[in-house]
Structure formats: C-alpha cells, structure tokens
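Form predicted on its own, single chain, as structure tokens, below.
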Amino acid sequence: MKRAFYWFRNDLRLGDSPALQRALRENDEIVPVYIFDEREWEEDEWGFVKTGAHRTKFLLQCVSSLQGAVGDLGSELIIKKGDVAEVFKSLKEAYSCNTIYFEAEHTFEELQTENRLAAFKLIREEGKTLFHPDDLPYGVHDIPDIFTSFRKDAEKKSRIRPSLPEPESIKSPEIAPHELPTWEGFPVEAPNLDPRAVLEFEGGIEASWERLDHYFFESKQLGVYKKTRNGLLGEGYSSKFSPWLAKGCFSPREIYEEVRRYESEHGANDSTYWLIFELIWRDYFRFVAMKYGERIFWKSGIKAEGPGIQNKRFFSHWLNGSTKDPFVNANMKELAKTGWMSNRGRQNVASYLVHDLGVDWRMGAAWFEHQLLDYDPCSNYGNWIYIAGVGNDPRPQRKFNTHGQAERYDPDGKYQRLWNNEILEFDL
C-alpha cells in the first residue's frame, strides 16, 4: 500500500491541479491536508501581523468549501493550525506518509517552511500560471525584464496546457472529521461586511465559479472589460477574480477556457484579450520572483539602489486615509473597511507613498499584504518595485499625478465622497 500526504497551500481547489493529479497517479492512498500556518500571523518588522482580517476571514471560507470538496469525493480533509514542520512530524507516524505532494511555490517564506521538511521527500508541481515555466520559448533565469518582451514571445511561441479535471474521487485511510480554528484562535476581530464594499467577496470554490459565471455569462460584462476595468465604483466595472486566484480556488488556465468557451459564444474583442493579457501579466511577476528570489523583498528590489525612507509620521497618514490628497484617502480607506481596492487605486496611492511622501516602497507592500483579499506575494511585491522604480519597468520613474487621476476617473467626485467620511485610526 503506498501512500503519501497531499498538501494544499494556495490550491484550495480540486480541479486542474498537477500535483494532486500526480500524487493520485501514483499512490493507492493520499491524505489531504491544510494547515494555518502561524508564522503567517506573526508581526512583521514594521509591525503588522502579516494575515489580516479580511483574508483570515476570506481563507477560512476557502478552506471550508475545499473541506466540502474533499468530503464529496469520499476523503476527509485534515485541518491543522500551528508549525508546519511540527504538524507534519506529528502526522507522519500516525498514517506512515514519508511524501509530501504539494503545488510549487517560489517565493522567500514559502521556500523556507519547505526547507524546515527535510525529514520528507518532497514532490513539487507547478500550477499556478497560463504558461507552464517548461512551456517558456527560454528558462526562467533568461526571461526578459520588460514585460512587453515577455508578452510577445510567450504569446508566439509558447502554448497554454489544457487545464485538468476534477478527479473522480479520492481515497484515502480512514480520518477523522476535523473542524476548522475558530476566530479565538487568530491575532484579529472578524471584520464585518461594510455596505460600501464593491463586492461580498465570500471564498471557496463555488463562490469562485459563481463570480465567473456572473461576469462572463449572466451580465456579459468581460465584453466591456478593456473599457471599465479602471473603475472605482461598483461590482461590475472588472473582473475581481484576484482573491480566488490568490487562493487557487480556480486556476488561470480553468479562466483562458472559459473566456474562450464565453469568445465562442457572444465573440471576441479588445476586452476578451485584454482579461487574458492581465492574466499573463500575472505570470511575469511569478516568472520575476522565480528568476530574482529573495531580491524582490529587498528595498532596492532587482536594482542596484532602493528609494525612500522610512518616515512613520507620514506613513501613518496614508495608512490611515489622513494625507492632503482626498483621492489616496478614499483608496485606503475602502482598503482597510474591505480588504479590497481597483487596480487604478493601487498604482495611484502606491506611488503617492513612495514619490509624493518619501516613504519606503516596503512599508507600503507589508500593508497591502495585511489587507488585501487577494494578497500574493509574487504580484504584491512584482507590483510595488514596478511602481518604486526598482522592478521590471522600463521607465525611470512611474510617478502618477494623483489629482489628474482622481479629475479623470472620479470626475464627479463620488467615489472620494463615499469614502471620505470615514475616520481611521491605526497606531502605529
């Protein structure tokens, strides 16, 4: 009887998935497992604990629906909360697993718990892109540092995998029913739903495929996408896949077919494209941590310099929505009510933060990484040396003109309205 653990990280689905498919292939037996990390609710060094409330709140619905999946196909999902290393250790001589199956991730923190299994053999598969790295027209360590050079090669010259069904069923030994950690057990208050929020962003893997269903097939909205994806206002103005991709409660791939499948039924356009060319977008900043590691966490990013320093005082106001700019206030303070806030928000208030106050751009990212809904490291951080300069960007300097933004995407001012009446007050 072989047999060996399937460990979900940021996979929190069953369908289109290489490593699990694998470790099914090759082992009479698996045992799926989901742990809450406590590392990922430890303080920072500025001060934050790293999980918020709003994607505690967001990763305990997806691990309850994951647990509903596993259930479905006649296994039982083991649910642990503590030291990874430890919880292995403990389950290990309790069902005789020596492997550890589980998606590849690339980044600094995620490659240290692995580092901490040694006592396992570890089986790694990647499924987190559009484009398979192997599928890549050149290595990984080879790709361009202009996006647009990346764009047009993958494009070209490499090919899209077909995504991967759902497997029939698991088996498994027998295991215990687990219940999830209740919200004692976690360093923050369950957020309440603001009234303002764009969207009731709920997590699982229904709740990803019931999104998806509504933007591309029921309001047809991915036909407009390119023409309303800088909105501020609203559910429908872009897609909002972002916190269910973080979480992999669909995959990038599972996307493409369906906007194909949605191309061959209502036709193709500009806006079509433009929801796939965002989702290759997220493979380079995934390709850009796999080539320059740790470096992308670092204040001079893949530069020879970093900008900024580290000036609480006025930190402290744009985290708390108190700067002289009301359209960077408004952005966060529907950040820190929601956990969420439009892309044409982030680039906005990041450069602000960096250029405008003189801050460290790193201040900026560990707060987008308490807050966000959809927080992952490789497009959070991608995205802040992007703006700071010290990324993958071909100008020397994306300083954005926060007032000429707000005049064109706000120029009636009621997305700073809605937000602005709201008084924050976090301590630093």
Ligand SMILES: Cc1cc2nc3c(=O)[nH]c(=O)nc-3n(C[C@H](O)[C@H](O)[C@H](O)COP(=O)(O)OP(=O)(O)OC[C@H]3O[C@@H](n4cnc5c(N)ncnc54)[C@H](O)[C@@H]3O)c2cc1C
Given for the second form:
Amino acid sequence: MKRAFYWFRNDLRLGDSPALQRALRENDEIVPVYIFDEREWEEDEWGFVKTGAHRTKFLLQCVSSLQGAVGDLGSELIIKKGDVAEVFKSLKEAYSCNTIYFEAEHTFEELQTENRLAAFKLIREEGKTLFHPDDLPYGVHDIPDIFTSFRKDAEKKSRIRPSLPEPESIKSPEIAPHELPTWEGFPVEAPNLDPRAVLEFEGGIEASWERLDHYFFESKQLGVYKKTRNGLLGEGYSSKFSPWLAKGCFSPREIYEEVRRYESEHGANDSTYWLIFELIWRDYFRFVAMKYGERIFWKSGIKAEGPGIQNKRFFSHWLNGSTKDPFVNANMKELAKTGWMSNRGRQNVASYLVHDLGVDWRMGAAWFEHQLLDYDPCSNYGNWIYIAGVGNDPRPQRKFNTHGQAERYDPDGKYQRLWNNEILEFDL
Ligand SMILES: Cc1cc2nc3c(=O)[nH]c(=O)nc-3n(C[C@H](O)[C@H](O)[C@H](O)COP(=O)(O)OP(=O)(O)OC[C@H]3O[C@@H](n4cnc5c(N)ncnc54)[C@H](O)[C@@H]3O)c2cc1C
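Given the form predicted on its own, corresponding form predicted in complex with the ligand:
Below, the chain from earlier opens the complete complex, with every other chain and molecule after it.
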C-alpha cells in the first residue's frame, strides 16, 4: 500500500493539477492537507502583517470551497494552522507517510519552507503557468530580460499543454472532518464589504468559474477587453481573475481554453488575444523569479543599484491616500478599503511613490503584499521592480505623469470623487 500527502498550497483546486494527478497515479491513497502557514501572518520588516484582512477572508473562502470539493470526491481535507514543518511532523506519524506531493513554487520564502521538510521525500510538479517551463525554447535561466522577446519566442516556438481533468475520486485513509480556523486565530479583523468595491470577491473554485462565465459568456466583456482594460470603475473593465489565479482556484491553461471556446462561439479579435497576452505577462514574471531568485526582492532588483530612501513621512502620506495627488489618493483608499486596485491605478501609485516621492520601492511592495487580494510574489515584486527601474524594463525610468493619467482615465473625476471623501488613519 503506497500512501502520500498532497499538500495544497496556492493551487486550491482539483482540475488541471499535474502534481495532484501524479500523486494519485503513484499512490494507492493520498492524504490531502492544507496548512495556514503561520509565517504568512507574521509582521514583515516594515511592520505589516504579511497577509492582511482582505486576503485572509478570501483565503478562508478558498479553503472552505476546496474542502467541499475534496469531500465530493470521497476524501477529507486536513486543515491545520501553524508551522508547516511541525504540522507535517505530527501528521507523519498519524498517517505513516514519508512523501509529500505539491505544486512547485519558486520564491524565497516558499522555498525556505520546503527546505524545512528535509525529513520527507518531496515531489514537485509545475502547474502555475500557461507555458510549462520545460516547453520554453530555452531554459528559464536564459529567458530574455525583455518581455517582448520572450513573448514572441514563446508564442512561436512553444505550445500550451492541454489542461488536465479533475480526478474522479480521491482514495484516502479514514480522516476525521476538520474545521476552518476562526478569525480569532489571525492577527487581523474580518473586513466588511465596502459598497463601493468593484466586485464582491468570493474565494473558491465555484466562484472563480462563475466569474469567468459571467465575464466571458454572459456579459461578453471579453470581446471588448482591450478597449476597457484601463478602466477604474465597476466590475466589467477587466476580468478580475487575479485573486482566484493567485490562489490557484483555476489555472491559466483552463482560462486559455475558455478564451478559445469563446472565440469559437463568438469570434476572435484583438481583445480575446489581449487577455492571453496579459497571462503571458504573468508567466513572464514567474520565469523572471525563477531566473533571478531572491534578487526580485532586493532594492537593486536585477540591476546594480536601487533608487529611493526610507522616508516614513512620505510613505505614510502615500499609504493613507493623503498625498498632494488626488488620483493617487483615490487609488490608495480603494486598495485599503477593498483589497483591490486596477492595473492603471497600481502603475500610477507605484510610479508616484518611487519617482515623485523618492521612497524605497520595497516599502510600497510590502504595503501591496499586506493589502492586495490578489497578492502573488512574482507578479507583485516583478511589477514593482519594473516600475522602479530595476527590473525588466528596457527604459531606464517608467515615470507616470499622474495628472495626465487622471485626465485621461478619469476625465470627469468620478473615480476620485467616489474615494476621496474617505479618511484613512494607518499609523506607522
Ligand atoms: C505595482 C504593481 C503590483 C502588482 N501586483 C500584483 C499582484 O500581487 N498580483 C497580481 O496578480 N497582479 C499584480 N499586478 C498586475 C496587475 O495589476 C493585476 O494582475 C491586474 O490588475 C489584475 O486585474 P485583472 O485580473 O482584472 O486583470 P486583467 O487585465 O483582466 O488581466 C488578466 C490576467 O492577466 C494577468 N495580468 C494582467 N496584467 C498583469 C501584469 N502587469 N503582471 C502580471 N500579470 C498580469 C493577471 O493574472 C490577470 O488576472 C501588479 C501590477 C503593478 C503595477
């Protein structure tokens, strides 16, 4: 009898999971585990709890949904909270397993956690990207430092593997039902839904597919995505898939196949292509993280030197939305109240912090990490170093003219009026 753990990390789904499929193939029984890793609720070096209230709520919903899905396949999800290595140590004896299967991660803290599992045999499979790293025309250490070169090569010389089906069943030993942790166990408070939020984001597999169905097939917003994607107001201007992608409620390959289905039913156009184009950006930042490792978190990024100083006063104005720039302020308030900010907003506030206020970009990235619903280390740090001029941007500086941007993307000031009556009081 072969038995192993399956460790769900940021792949909180059952479909299109190469690691889960392999675990099922190679074992007679698997023991599914999710661990709320206590390190993710520790304070970072700037004093922010890494996982803030918005993402904690979303994650609890994701795990609850996964628990239901695992139950439907005849198994039971073990849910624990604590130190990952300690949890596995205690489970090892209870379930007599020496092997842990999981979806591969490539960033510093995630790898550190894996390194602490040396008492186990660890089996990883890639599952986070549209293009499998083995299918790229070069090894990840040789990927070009310019996105366009990468994209063209990948599109021409690589292929996207078909997604994998959900397993029909999961055979496990007897596992007692587990409860989700309560809010008392986290150092953040349950947030209320702000009526101004672009969407009521709900974590989980069903909710991710409902959003996709709505955006692609009900409202058919996908067909005009390229025209609307720089919007600021409402649910329809962009897909809003990122929180579910970050937690792996669905996979980029599953989304890709749905884009193709949409195209076969309603026609392909530059908007349907553009959604895939953006997913390739997402892949790119993950491959950059694989290539450069820890450096994406360094002040100097992938360059020799990084700009900015740790000016707490300026930083406090920025995160509280009390700068001299009302467009930046509105975006920062939306982020704090909802855990969401549009891509247009993110580019502007990041540029403002780095290039107008002269603040160390890592402080901004840490605030985003704390607040964002869709936080993903590769996308967050990859975009921040890009804007700070220490990442994969061929131009030396990517400074946004935030006044010009406000005039262009919020010409009647509606977005700024929606948020700027709010007063935030975060103490640093
Ligand atoms: C400073 C900064 C920090 C960011 N931090 C994150 C983060 O932590 N997590 C995150 O998922 N995205 C991050 N982004 C990228 C981008 O802003 C979001 O992915 C996007 O706004 C999510 O909205 P959407 O799902 O509606 O995207 P859509 O416009 O509908 O795009 C579809 C998908 O493509 C991917 N995508 C789009 N733009 C980017 C991009 N620039 N980089 C990487 N992937 C992209 C996302 O997975 C997104 O869900 C950041 C951008 C900036 C400028």
